[in-house]
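Only one chain is shown below, in structure tokens, and it's the form predicted on its own.
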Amino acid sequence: MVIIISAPSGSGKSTLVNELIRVVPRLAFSVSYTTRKPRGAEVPGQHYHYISRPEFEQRIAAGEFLEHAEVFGNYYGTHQRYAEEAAAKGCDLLLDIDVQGGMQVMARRPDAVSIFIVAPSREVLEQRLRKRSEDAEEVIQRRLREASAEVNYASRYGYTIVNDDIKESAQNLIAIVRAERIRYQRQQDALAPILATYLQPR
């Protein structure tokens, strides 16, 4: 399967996508191609393989990126070669991305498990974008704005988990991900030999 993540910055997406990986096993996940630079005790090739503008855009050029997207002025994108890793080592790819590449890799993938984060409320999420510490208040108003926009893509994803308590919603990310696992394992079980006698010589 393929996994999208989305959801606006200061939302707990990097938290609850770290409780996933660590309990669910058999997940490959992506690490994102940016031009921006490391944040604080950002490490490359762990948190996003960090490349120069020029070679992001002769990337694009060349049709490396399963989907990538300008944002705040930085492009981030997924390489194609985690989709083919992910599937030499029977695991599902697990996307974090932000909503216009997801828009991107459902287009490709329509059959790709959809799941939108937000924060319980726009207050909230001020509050925790600020808690952080990390951003100048020009760059806080400028994520406030963005997520206004972001959580109005939240109804084309199929699932939407409102993050209020940490716990509840890593509980919720797991199930989701538990359940449609099984529902993409009976599809293709209850296929295959369907399948197979269409393939029989006659």
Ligand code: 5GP
The other form holds:
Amino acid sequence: MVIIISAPSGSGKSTLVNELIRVVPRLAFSVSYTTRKPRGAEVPGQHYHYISRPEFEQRIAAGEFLEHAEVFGNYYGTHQRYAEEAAAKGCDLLLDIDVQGGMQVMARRPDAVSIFIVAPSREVLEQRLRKRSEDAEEVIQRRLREASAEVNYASRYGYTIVNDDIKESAQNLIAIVRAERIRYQRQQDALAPILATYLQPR
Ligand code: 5GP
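Starting from the form predicted on its own shown above, please give the structure in the form predicted together with the named molecule.
Let's see the whole complex now, leading with the same chain.
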């Protein structure tokens, strides 16, 4: 199963994704490739694979990415390898990607589970962006503009979580993944041999 999670910056996505990974087993998190520079305490190979623009473009040309997009002036992409590794390990692939990437994956994998996370209002998002005081005013304004564009895609996602209360949102995210796994199991005919046992004559 492929799980796409998208959200405007400041919506609480990272916290929710971390909680999902902590609680739900067998999720393979895809480490994206990016041309942006590492920030703060980010660890290469753990948060992202940091590569140059020419290398990224070479990899696009070689068809290595499941999806890729330009976000805030930098390339970001999901390597095909993660999808293959997740499938080989029997894990579900978790993608934390922007809406452009989300659309590409949905087109290629119509069965993907897609979840959009949004703060309860623009005003709340602005408060949250200011509170984390990581960014300059200009960056906050850009993120707010980006958020206004990104929310237009919310209706294209299978689920929308309005992140008002972080604990409740985490529970909802976990519930979505658990329920989708049960549905997927049925689609994959994993139930057929179980149900067949009920048909055996005594
Ligand atoms: P940041 O630079 O703040 O880590 O991420 C900026 C945006 O890029 C976020 O919305 C994040 O979800 C998105 N992003 C991260 N990795 C990928 C990726 O592999 N593909 C796409 N399309 N977006 C990504």
